Each structure stands twice: as C-alpha cells, then as structure tokens.
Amino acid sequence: MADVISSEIFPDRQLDGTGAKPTMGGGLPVIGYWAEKTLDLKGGLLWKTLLHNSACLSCAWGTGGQKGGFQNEDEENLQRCAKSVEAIASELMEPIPTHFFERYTISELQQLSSMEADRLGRLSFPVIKHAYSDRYERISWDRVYEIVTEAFQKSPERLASYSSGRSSNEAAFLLQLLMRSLGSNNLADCSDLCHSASTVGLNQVFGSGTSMVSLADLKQSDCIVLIGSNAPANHPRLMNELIQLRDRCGKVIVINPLIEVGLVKFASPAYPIKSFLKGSEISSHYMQPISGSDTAVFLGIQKALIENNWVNYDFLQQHAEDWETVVEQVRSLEWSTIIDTCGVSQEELEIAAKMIGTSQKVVFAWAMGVTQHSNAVDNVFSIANTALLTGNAGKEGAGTMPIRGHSNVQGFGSMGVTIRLKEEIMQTLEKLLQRSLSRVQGYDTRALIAASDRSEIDTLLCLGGNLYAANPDHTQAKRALGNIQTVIYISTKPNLGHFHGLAKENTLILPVFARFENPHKTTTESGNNFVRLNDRGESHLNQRQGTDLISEVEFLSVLADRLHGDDVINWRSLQDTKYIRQLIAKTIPDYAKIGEIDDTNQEFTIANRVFHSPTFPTRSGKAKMFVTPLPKLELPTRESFDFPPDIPAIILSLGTGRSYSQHNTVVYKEGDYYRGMPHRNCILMNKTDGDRAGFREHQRVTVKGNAGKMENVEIIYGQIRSGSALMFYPEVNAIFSAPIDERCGTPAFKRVPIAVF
C-alpha cells in the first residue's frame, strides 16, 4: 500500500543520477536549483517570500529580518542560499487533502521515507490518532484543547517539552514559562542532539556558550581553522567569508576525516566572474584524522605551538587561569602518542600550528564533528585552549565560533529553553510569576528518552522537530514513545515520528504557520548573536477551503491561560507579541533591546557575547583552561558483532551526516552529487577498506550496528580516512545507540562502532 501513496504523491519520483564526482562544490547545480524552483508556476510566490523581511528558515547563518530578504546583519546583498530556497519550497507546499488521513492507516504511512513524508504536503488542520483506532482523524480545536489542557493537569515531573529551532524567540520564551510555571524543567531541545557541548564548554571556558565572533570579526581576521563541518552543504553563506579570506591572502586549515569537495573548491554564485565560473580555492591545509580524535589534533598543534615558541605567554598570565596545567600537559606528551591516536602526521601538525601561531587573528570554527563525540566537551576545552594559548580571544577578528545549524536554535536556549538555566534567569523568572520555581534537574533530549521508556513521562508537547528520528535506536525511541499517554506535535509539515513516535492514548498533530507567515511579528536569533525582527506575514494556505492553521504563539498562549486562568501574568494577553517581548527584555540578560524592537525598528547584536577585549564574564574576568586527556578510540572486535566468521567483513568507525539537499531530518532529495552518493542506503568508504575486506564499489552490504542492521546497502568509494565510514542520519540512527558525554548528554552520533559484510 506504501507505494500506491509513493505513486499517488510521487508520480515523477525518481533517483539522483550521478556520473563523475565533481571537481568543486557550489556551482552550476546551485543555480539549477535556483532556476527550477524561481522559474516554475509556483515562482512568483517563492520570490515574493524570499523577499520577505523575515530571516532565513535553514541555518543560523541564515539572512533576512529587517535587513532585508537578501542582506545579512552587514547589509551585503546576494547572501541568499540553495538551503533558504529548499527550506521556503518545502514550506510553500500545497495543503495535505482533507481526505487523507482518512484513506491511509498508520502501518501505511510508516512505509514513508522523510523525504516522502515531507513531499505529503503542509499540514493544515489539526487530527488526532486514538489508542483504538488505526489512523488519524480530524478534530476540532475546542476539543484539542480539551484534551491537551487535561493532558498537562498531571505531576510536574511527568510533563515534558521537545523543541527545535524553526519557530520564534517569543515561542520559545514563552514554552518555558509555561513549563516552568507548572513545576516541570523537562524542556528537551534538538540542540541537546547537536551544540551542547559547545555551550558546556564555552560556558566554563568563557563564561559565555555562544559564539565571540561577529559577521564583521570574520571579515578581518586573517586565519580560520574549520573541523568537523560540512559547510558547503549546511551553511553555504559561510563559504563565501572563506572565499574572501582567501582573496585577502588569509589561510583556512580544515580539519575532518571526509574529504568534502566544497572545502577544497567551491563555485560561489555571489561572485559569478571571480568565483562561480573557475571555482575559488578554499582549504591552504586539509588534514583527516581519525574520526573522534580531535582533542588529540589539538594537543599536537598546541605541543607544535609550545616547541616553537609560538605561544602568547603574556596573555596567558593576564587573561587565563589554570593555562601552567595545561601547557605542564602539552609538554609531557609524546609526539609518539599524539600521532598514533590522531593519525596525523607530525609534519601536518606542525604546519597547522604555524599557520596558526604566525597570523595575527584567527577564528576556530567548528560544527557536530566536534560536539557528537562521547568526549566532546575535552574537544571543545582543546579547541579554547589553543586560541588561548596565541592569544585569539577577545579580540577583534578572533576568537571562538560554533557554527549552528537550526535557524534559531540558539535564540531557544537564549530563551531559557534549556536543562541548564542560569540562576540569574531562573530568579528573574520567578519575580515574574511571583512564586518559587523547581530546582529539580530536567531531562535533556536523551534522558527524556530514557525516562519515557521506563513510564515516566504522561505528556509530551513537541514545538517542532522530529524527536523520534533524530534520536540514536530507532526502536528505543518508539517504544519510549509509545508509553506516553499523550503526545502533542506541533509542527508545519509532517515527519516520521507523527507515524512512529505514537502515544499510548492520544496522539495529536497541530499545524501552525511558517515563520513568513505569522500574523504577528516574531524575532530569532543567529548564530552569531544577531537579533532579527521578522515580519507578519500571510499564508497561502488562507485561501484553501478546509485549512485551519493557528500560529504557535497563539495555542501555547492559549493553553496557558486555559491551565492558569486568572494569574499574575494575563496569559491570554501573551497573544499580543510585542508584550512577549517586553518580558523577555525584563527577563533574559543582555536582551533588553527587544523591549524596544517594535518602536526602533533596530535589530541588534546581543550585549556581552562578542569579546573584542580579553575580559569575559566568569568570576575572575579570565578564561579558565581545561587539561584535556588523550581519547582512547579503540573499536570492538569482529568478535563483538554476531555474524558468521567465514563472511568477508571489515569494522569500521561510522560518522552519521546529512546530505547535501537536507535539512536535520528533513530530505529534499534522495542523494548527494557532491559525494557521488545516489541514494540514502549508501555507505561511503576508503577504497583501501573495501580492498581489504574483498569487497567492491558498488556491492550491496549488510551495516551492523549494535541496535540493529540495515540490508542492501551500496558501498561507494570516497575521499575518507581508511577505517571511517559515512553514512546518511537519520536512517542509520536505527541500527546503533550511542554512548553520550554526560557533561553535555549528547550522542556520540559521529564515531559508532560497525561491521560491514
């Protein structure tokens, strides 16, 4: 039945094909896209929301707001992406039929890859799945609120939000006080998933867990050290600061076990004569370590830094604490154990530190290569250990930089949509409801999973994201899932675990509009603690018969009226946007300005997070450093995987990625040109691998993890690292569960142990 609605849906459904593996990223793929998407019936539309004043729904690199449609925080123009394009068709979508979840169970819908369930088409009222029935059905809105306002009248601590980063800071702020107010701190974010150890870290280091370097830092510094990003594909604007880098003499050392051909060339459209036609070079230093070794990579840079006297002693005794340990550390190493743990060379190393000691600023950028590690804190401490170490921070044109993928995820957690609340907000916040709020630790993302799963949880109200798929172990997550009685989505398009992710009793779905298409303005925040003013906006939903979308902002307003009535704070009155904002301005540090947005018009760089002096808000005033210890990356033996012993098999170190058409779980299209993968049952590998297993390109394998396998998957020959593997998330977060760095709760979705054969 799965592939009637495949037939129904998708009658021009077919495969990426790729012949040669391209010679650069960016190109004229890039502007293709563009081509077909402008240019067809729906292109007035597309164009007529590209240049609305409402920032970008793809990455926090994204553009928009006040500034523009097109310009960025800097006001340059043309800083819109292939990624902006795909997330705004997708979202521009016709509605689902009124008739659909009628024709189609459950078990059929769960035949539907994410790119199927995407290409269903918007949602546009709201249904419910009951426990006895084997399909959605719709419901009114008085009776969703019947249910979900029930639904929240339990324990406090057995109520629990999931969210991502497409919705608004005043969305955000908003589901935290509502949680907050009933006692429950169980708000779970995606970015749990992905950043925190970057916040974790960056935090203890500097007092602060956002990025210290602005869109202008960028623009003068003369170095940039990326690790463990795939930009071209998930933050294309960053490219075209690397291509100008480059253009001003500048060095970029990249640092990743993939070869990912956008990082060595990249074609950018911004610059169709001195880039687009010839491709600009991008990486002056590449090197691939072992997949999870990066702590490793900068404990040899820094020893290579130490050697050669390339450190900043002075501003090390002026401006960190603890940095005699760390450099003690440094120098008891051998050059023996670095090299063998990371797999690069000493000579590799030693170019990178002088790259690095001899600029005058230079930006360490990095992304979930990093941070999906079960030491990923130590990998965030290394990395700030060696700006520290030359003196590239807090100053202009230096300093850290965690590139975030979610349009405003970051905002969420400035929100106070965290596990990890400052006191200092937590306090305010209880000024605010004039009454006492838990200090009971909440549950992050993983830890939400693990409680569900033990019967924990009775409601689950998810603004956003696709929490089933995004989650390692599959069948943990639906069984974990499953023993919630009630599970509210909130969501504009459908994903997987509205079909997987299924309560015990009820099961909702509510849609809302897209961030263009509030009829309120909202704001989010970038990853480069910019604040964008988005807008009110229209749907083109509006004029379809049968819709009836609210936005989130109103049922969540709603919902908290219903469950506190009369109270200190006029809930309903929190319908009103520009009142959300003035809360927040009292309530959330350094964000005061949004307390005056609405008069000003005036988008605004957040106070006290880009450190252009060496002052930082820890207790001292001084960064504080981190010994970071060795990782130990050993694999399990062939032993560990139960498969016959007389079949041709290899164990491999597995790092999960998007591909390049993607966004988090969300696919647009089934390949990657870039990576010459056709498909998502692909498994990228060394040639050398393949060899040694008597395997060859293009054979059909079974990838064992230690939660399940997937069959028939295609091995294809790539630019990676001998005994690393790249495979497509979230399909392959089925077969393995992870073990996470407790510091942060985040999976180690980037070095999963698994047998081929």
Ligand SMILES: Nc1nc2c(c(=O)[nH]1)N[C@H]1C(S)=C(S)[C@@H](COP(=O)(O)OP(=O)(O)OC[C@H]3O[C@@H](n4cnc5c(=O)[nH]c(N)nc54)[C@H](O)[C@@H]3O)O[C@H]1N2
Contents of the next structure:
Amino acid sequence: MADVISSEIFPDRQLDGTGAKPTMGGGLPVIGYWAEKTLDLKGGLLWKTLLHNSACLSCAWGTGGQKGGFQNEDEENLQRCAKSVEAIASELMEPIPTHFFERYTISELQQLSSMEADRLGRLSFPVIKHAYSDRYERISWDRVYEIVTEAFQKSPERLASYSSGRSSNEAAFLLQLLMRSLGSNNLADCSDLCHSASTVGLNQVFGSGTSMVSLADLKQSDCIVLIGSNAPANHPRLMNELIQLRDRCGKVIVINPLIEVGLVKFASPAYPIKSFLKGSEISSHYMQPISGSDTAVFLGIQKALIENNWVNYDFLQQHAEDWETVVEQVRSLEWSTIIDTCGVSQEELEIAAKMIGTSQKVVFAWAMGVTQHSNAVDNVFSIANTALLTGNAGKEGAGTMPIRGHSNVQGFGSMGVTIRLKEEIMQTLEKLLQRSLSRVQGYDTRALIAASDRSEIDTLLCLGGNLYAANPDHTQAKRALGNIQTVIYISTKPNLGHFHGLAKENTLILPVFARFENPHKTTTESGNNFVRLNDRGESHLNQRQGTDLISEVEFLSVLADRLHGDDVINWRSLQDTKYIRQLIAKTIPDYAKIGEIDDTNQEFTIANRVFHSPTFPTRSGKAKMFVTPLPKLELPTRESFDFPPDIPAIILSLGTGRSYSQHNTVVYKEGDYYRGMPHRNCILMNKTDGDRAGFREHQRVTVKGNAGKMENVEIIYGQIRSGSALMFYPEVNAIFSAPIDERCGTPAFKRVPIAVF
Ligand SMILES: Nc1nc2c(c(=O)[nH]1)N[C@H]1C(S)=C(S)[C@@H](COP(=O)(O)OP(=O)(O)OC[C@H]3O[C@@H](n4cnc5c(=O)[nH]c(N)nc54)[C@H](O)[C@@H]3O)O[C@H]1N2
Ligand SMILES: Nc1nc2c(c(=O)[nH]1)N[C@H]1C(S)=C(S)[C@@H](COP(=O)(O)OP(=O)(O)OC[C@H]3O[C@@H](n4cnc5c(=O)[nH]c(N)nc54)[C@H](O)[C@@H]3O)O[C@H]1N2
Ligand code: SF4
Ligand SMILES: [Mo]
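Form predicted on its own done; form predicted together with this ligand now:
Complete assembly follows, chain above in first position.
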C-alpha cells in the first residue's frame, strides 16, 4: 500500500546524499540550495517572501521583520540563511487538490513518511474525519464553528490546548485568554519538550527565564561556551557571530558528545572572501563528554576555576546567594569522580576553565543537548553557577543565553501560554476579564498525553505543531489522542499527526495563513528578546480555485465570541490585531511598547530581560545558586532488552535530534550531508563500539528501545563519543518512552538507552 500511494503521489521518490563526509559546515551546498530554490519556477514568489517585512519562520534567531527580511536587529545585512528558504519554500507549495481527501483513506495516508506528508502541499480548506468514516471530508466553516463550539462546552479540566511556536504573539495571547476564560489552565506547548528546563532553571537563579544576552552583547564577548547545540544546522546565523568572535581573537569552547563538523570549521556565505572559500575555524577547544554528563563537565570546570583562583569572590559576595554551598560541594568532589562521570580528562577541563577564567566577557549558550535530559534543570543550574563563579552575569558582553528553537516559541511563553504563569500576570488577567481564574494546575505536554491516555480530556485544540510525532512513544501518543472526543488541528501543512493522531469522534484540520500571508499585522519575539513586527501579506493560495483559509486570530476570536457572546471583552473586535496588542501592552510585563508599535513601527527589545548590571529580578536582587548533584548515567544491562542471547549486540545511549534538512517533525530532505548519513534510517556510532560488537560500517541492524524497535538501520561511523549514538526524530520516537525531569516536564530525548543487534 505504501508503495502504491507513494508512487502515485511521488513518482520521483528517491534518496539523496552520497554518504561522503565533508570537512566543514556551510559552504557550497548552502549556496547550491539557494540557487536551486530561488531560480526555479517559484523563485519570484520566494524572493518576494524573503523580502517581505516579517520575521523568518524557522528558528528563534529572529532575522527579518521590519528590517526588510535580510537584516538582524543590529542592521547587519545578508543574515538570511538557507534554513529560512527551506521553511518558506515549504509554505509556498501549491494547495492540496480539492478531491485529494476523498480519494485516499486514512490507512493509505498513514503509510506516508513525514516528508511525503509535507509534500502533499498546503492545506487550504477545512476537513473533518468522523469516527464512522475512513477518510477526511471537506466541511464548511459554519459547520466547523458549530462542532468546535459544542466541543468546548465541557468541564474546563477536560479542555486542553497544545501549541507550537510558529504562530504570532497575538494568536498566542488570544489562545491563553480563551482557555483561561473558560477555566482551563491546560496550555501545553512545544516548549515543554524543548527549553522548559532553561526557563525553569533561569527563573530560579536570576528571576528571569530568558536570555540575558542581547545580540549587541554577543558581539562584545571574548569567549563563548556552546553547549549541546548544532548551530550550523539549527541557528546558522549564530555561526556569523562565532566567526566574528574568532576574528577578534576570542575563544569558542564547544561541549558536545558529537563532533559537528560545522562547529570545527564553517564556511559562511555572509563573508564571501574571508570565510566562504576556505572556511573559518570555529572551536578553540572541543570537549566530547559522555552524553548526559554536562553537569559533571561544569563541576569539573568549576573545580579547576576554584583551584586556580579564577573565581570572582567579590562578585559572589555582593551578587549571589548560597554560593558557599556550591563552592563547598565542588571542593568536596574528587577529580576522579568527576572525570569518571563525564569522561573528559582533567587537563581538558582545566583548559576550558582557563579560557573561561581568564576571559573578560563570557557568554554561555546552549540548546537541546542540555535541556533534553532527566537532570536538565541541574544542567542549567551548573551552567549558571559557572557564569556566576566567574562574574559573567549582569554585565555587558556576558551572561547566560538559551538558544531558543521555534521562531516565536519565546513569545508564546511571554504571552502566558504556559502552565507556570506568574501570579502577577494571573491577577492582571483577572482584572481584564473581571472574574477570578482557576488555579488548578494545568497539564504540560507530557501530562496532557498522560491525562488523555487516562481518558481525562474531551477536547483538544492544537495551534500548529505535531503533538503526535513530537512526543516519545508513538504507540502511547496515538492511543492517548484516540481517547479524546474532538481534536482540532489548526495547521498550514499536513503532517504525521493529522493521519495518526485521530480523535475518538471528530478530528478537524483547519487551514490557516502562514506568518507572511496574514491579512493583519502580527508580532513575534526572538530568543534574544527582540520583538519583531510582521507586516500584512497576501497568500498565493487566495488566487487558487476552491481554497478557503483564514487567519489563526480570526478563528480564535470568532470561537471566543461564539463561546462567550457579550462579555467584558469584545472578542470579535480582537480580529483586529491592534486591539490584541493593546491588551498585551496592558497585561504582559515589560511589553508596554507593543501598544505603540502600530503607530511607530518600532521593533524593540523587551525591558528588564537583558542584564547589564548584576541586580537581578529576584526577591533579594541577588542571583541564587543551587548545588548540582552528579548525574547517574548507568545504562540498562543487555538482559533487560528482550532479544536472543547469542547474537552480537551493544547497549548505547542514543541522542535523538534533527538532521540537517528537517524542521522538527517535518523532513525536507532524506539525508544529512554534514554527518555523512545518506538517509534517515541510519544510526551514527563510534567505530570502537561497532568493533566491540562485531559490526561493520553500513551493516544493517535492529535498534531496540523500551517501546519498540527499528529494523534495517544502517550503521554509519562518525566522530561521536564512544557509548553514544545519534538517530533522527520523529521516526525514532516510535521506539522509546522517556523519563522526564519532573521540575520542567522535558523528556530525556538525548539519552535513550538502546540495544543494537
Ligand atoms: N533547520 C532547523 N532549525 C531549527 C530546528 C530544526 O528542526 N531545523 N528546530 C528548532 C527547534 S524547535 C529547536 S529546539 C532548535 C534545536 O537546535 P539544537 O539543540 O541544536 O538541535 P538538536 O538536533 O536537538 O541537537 C543539539 C545538539 O546536542 C548534542 N547533544 C546530544 N546529547 C548531548 C549531551 O548530552 N550533551 C551535550 N552537551 N550535547 C549533546 C547533539 O550532538 C547535537 O549537536 O533548533 C531550532 N531550529
Ligand atoms: N526525539 C526527539 N523528539 C523531539 C525533539 C528531539 O530533539 N528529539 N525535540 C522536541 C522539540 S525541541 C520540539 S520544539 C518539538 C516540536 O514539536 P512541534 O512544534 O509540535 O512540531 P513541528 O514539527 O514544529 O510542527 C510542524 C507543523 O506545524 C504546522 N505549522 C507550521 N507553521 C504554522 C503556522 O504558522 N501556524 C500554524 N497553526 N501551524 C503551523 C505545520 O502544519 C507543520 O506540519 O519536538 C520535540 N520532539
Ligand atoms: S538564523 Fe534562524 S532566524 Fe536567521 S535566517 Fe536562519 S533560520 Fe531564519
Ligand atoms: Mo524546540
């Protein structure tokens, strides 16, 4: 069946990639991609979209906005990267033909891969799948509103939303206002699977959960510690900052179990002469710890800082609390314990400590290698402790910098789409809505799946994203979603969730405009706390017959109006996003400037996020330090995986993440050129591990997790720490369930025990 639908829809189904291993990141393949996309038939539309005044769709670096598409907030040019083109090209696809859903059954659509689902085209009319039917069918918006309004007439604890960080601040604000006004705090969000540990950890230490470093700060630093980030693929414009830092003789310390070739050397098209031809050196010092041991790495660095007197005790005394217990813990740890836990030598840790301790302005930047662990919050504490021990917080050019994921994921948090809403905002919302709001603890993403699995959710509204495929254990995710009466997917493109994450009664897919197509202005917030203004736009889909899309804001405001009718809020008027911005200015701390943005067109940095002096928004004004226990990293024994005893096998710790050409659960291209992985069914491992188990490179093996297995997986050898391996999500999410760090709810996607045989 898979072959039938695939060959019908994708006659040219083929794999790309040669398996060759490049020696640097960026470079010619990037330019080749630009050329391919901008010169093809859609090139004109693509350029128009690139030049549209709106923030890039892809990552939270926040390129674009009012600066004409190609500038960053410091007005530097040529800052748009190939990932941006990839994301736009996907949204510029033609609409899915009107009769498509009549033609294919769900079981046929379930055979599609992530890439094939995305390539079907843009969603452009609402569809519904009833329990009694085996396919989606077209439905009118009137009927949509009737069904959805009825589905929301349930007890508030049984209503939930999930959201992904591509929608606007205005849609996000409206979503949480609607949910809370109905009495539900079940505002699960993709950040629960992502940087939640950073938000939770940094809030406890500094009283503020976002980056304290602006782009201008980054440009002043003389040392960057980059932890668990594959920036060449996922935040490519950060690479320009690293290149510039090395040019001014600064140091880049990389901490990553895998040598990402682009973190060693990167050829940036933004610097055609100095970088693009030969490549620029990136890492000054590359440490490859055992996966999941970052806290131990930082404890080792802290020990070397203390022993060599590189600690700024004056700073600690004046600006930090509980630093004595942290110093005491570090002193009491034996070097051998630290080294055994992280697998990095004392000498390497001392080199890193010397670079940090003798630099003037150090930025600590991190991504998923830090946050997707069962001790994720400790990882964040250990980084913050290191920054504080050296006085690198609360001054220009230095500080802690979580590198955010989705282009507006941080805006969602600011707008109150979180289960940890600050009481201060709750009270302001109560004033706005003139009613008291529920304080019942809401479900985050994993708790939502668990609650659905217990049949405790009736209605789920998904504002973007792919709840099914983004979660570990697809069997559970499917079962859980299948217990919900009504699931409403508000989406731009079809994805695996639409075909596998089906509700018990009604599943609706509602098509919406992408950011650059909305008939109104919107805003987004970058990971560097910069608010972008996105102009009105037009969709190419409007000119196609039979299409019927709306904006997210229109859908949410009409739904709210239907649910609430005449109310203290004139919900319908919120279709004009200017009014939503007025409400945001009134209710969201430090967002006052958004109230003027319609008149001034002035994008802005959110107040009180970037710290240039060491007074922090904690009760005492000081940063609070936390002792960080060493992680426990034992892997299960061979016997705990149920497979025949006499065959060669090895137990590894699997890090799951993105290939070069995918955006989260959406795959754009099969292979990962930079890691030498020609297709998605590969496992990257160290040759010594392969030799130990009697494997050869390119051999096909089975990979087993605690919830399933993948077969026919090709072994690729690479420069990954022995004992660790890498595979791509969303496919690999089928085979494991992951423990979470209870403090932030994030699954341990980066340390999944597997047996390979
Ligand atoms: N092109 C593109 N851009 C994106 C995305 C995308 O999918 N595609 N996704 C967006 C989103 S939502 C996010 S969250 C970010 C994700 O951006 P990243 O966090 O860069 O992405 P990941 O692929 O999850 O992998 C991060 C790195 O962590 C390393 N790692 C694994 N385990 C460990 C560990 O135990 N310790 C350390 N120190 N490192 C480890 C891996 O080797 C890898 O290099 O990117 C955003 N930008
Ligand atoms: N194993 C493993 N699993 C992971 C991770 C990992 O590293 N390893 N990473 C986790 C992380 S960091 C994240 S953030 C999650 C990502 O999880 P999600 O955010 O849930 O997933 P995405 O793949 O980003 O969602 C893509 C879909 O969003 C919709 N979309 C795109 N643009 C818009 C828009 O403007 N509006 C609307 N309404 N819809 C839109 C499209 O329909 C598209 O198919 O995955 C997590 N899962
Ligand atoms: S770095 Fe991120 S925000 Fe900037 S252009 Fe590339 S994908 Fe877009
Ligand atoms: Mo993310």
